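Heads up, the chain below is alone and in the form predicted on its own; it's given as structure tokens.
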Amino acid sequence: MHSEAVASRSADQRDSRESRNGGPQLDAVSLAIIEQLQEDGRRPYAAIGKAVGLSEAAVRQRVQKLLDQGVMQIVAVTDPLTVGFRRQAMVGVNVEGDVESVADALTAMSECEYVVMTAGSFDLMVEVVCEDDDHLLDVINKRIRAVPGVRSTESFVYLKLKKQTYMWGTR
């Protein structure tokens, strides 16, 4: 994104976004930095600075602030199959009682990569990454179902991952 486009973001867009999410205040330049890193998490700060109209040092400071505030993470996204995890599943969980306490217990399990409280048929959707079918069975049967408050689960085993992207940009 070029600096002209960065400058064109309206204050109204920023204000409405901030009031909706209650998180840290993000200006147009910070959003542009995030977009640059979504395209390439290894992009040099000097190149980002050129794109957004800041010095390399200023970009470095802003990125560190965004990391410290929990606005973003810079991580290596892997293909689970290539690093030894041959079985993935999305598990729908129905809960009796406090959904948050069950969600907290599931987030503590290393195999549960993604835990979301939902509205609809399930109270929680949990993405589970395992080494094989036996490992998946153990996680679901002996660990997830053993969490107090879990009433039932339904598993959706991944046959093939067609798309995984983190390029949704910013608003």
Given for the second form:
There are 2 protein chains.
Amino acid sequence: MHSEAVASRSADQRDSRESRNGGPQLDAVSLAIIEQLQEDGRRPYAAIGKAVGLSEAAVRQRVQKLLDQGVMQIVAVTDPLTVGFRRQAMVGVNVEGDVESVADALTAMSECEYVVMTAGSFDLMVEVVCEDDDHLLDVINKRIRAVPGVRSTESFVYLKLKKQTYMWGTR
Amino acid sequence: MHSEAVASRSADQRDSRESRNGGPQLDAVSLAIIEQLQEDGRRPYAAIGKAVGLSEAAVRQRVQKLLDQGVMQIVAVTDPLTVGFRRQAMVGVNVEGDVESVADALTAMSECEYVVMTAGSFDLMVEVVCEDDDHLLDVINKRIRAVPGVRSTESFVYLKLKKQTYMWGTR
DNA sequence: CTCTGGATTGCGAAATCCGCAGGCTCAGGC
DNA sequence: GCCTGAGCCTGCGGATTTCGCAATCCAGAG
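The form predicted in complex with the DNA is what I need now, so please give it after the form predicted on its own.
Full assembly next; the chain just shown is listed first.
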């Protein structure tokens, strides 16, 4: 019962996307479903179906597939300050040797919330979340710098978080 | 709706010791509830209640309060690469004059997912999410650098996202 | 044309969500 | 002591949602 124009356009996007990253294809309907769940992760399937033009069962099946494929996850996110983590920092890391193995080592540390390999004057950027200054100092100087291959680090302690959204996939 | 509540809540508060904790303190039970919802944002209230030792209705009331207070939000999060945003970058910004007004200007840009004021060799760090290289180039060189007060920028283009968790409040 | 595999739909049963009334505890005022 | 109100929890019935499954649709291959 729904728009065939959307379906044909999604075929084009599927081809171009798949050639880039080989990941699972997302058509316009799945994107709309994700958008709904980015507004409210507990929105009922029937309400989502009404919004995107699908039956409740179809939405449920697609959501389950998106979760199984790891395309999205539905989770609670919190403001770190209100749950007792008073010090955050972005840490730029320079590596000699294999960058990926260093990234894996940092990924294994629970204080590292966010690890990304970058091009530029840093090889890695890492966001660390700590309870206080001592904890932060310990993580940066004793844990991160102790990883084999880490040549140097530069820290940017957070003073104020101005914006943090989860609207990936929309716009 | 108001999905940026978490970040915007602490926006206009200063260095009062009390306001640093932002909202209300969380007891162990609320923390346990958050932990449950960080594993699965759609977990039924009854199952959460069984895990934390509360009735279904009590869990429901607490969750609603945590959402209303902006302590947490339940949302779908995705890997930007799999939903069509192929270029991301962290941008360090140096500012002359009022840092906060520059931060507000960047916050208003939809491509800026994440804006934080920092101490260190950058005054601001901004995460930018774009569809392609042209888009990224345009945002950095034409939009960000055009903001009054921006002295210089340095970009770190993302090569590979290694870790992205939402486990704040656990550990 | 037929067949096949994937996606969607409809529907009944089970589970969950929701609002509300009532009970319990703890401070604070009289 | 006694009362009162706020805050939190529990129990419960009805409305809503989720779940599993069989049937249907549809495009593409043979």
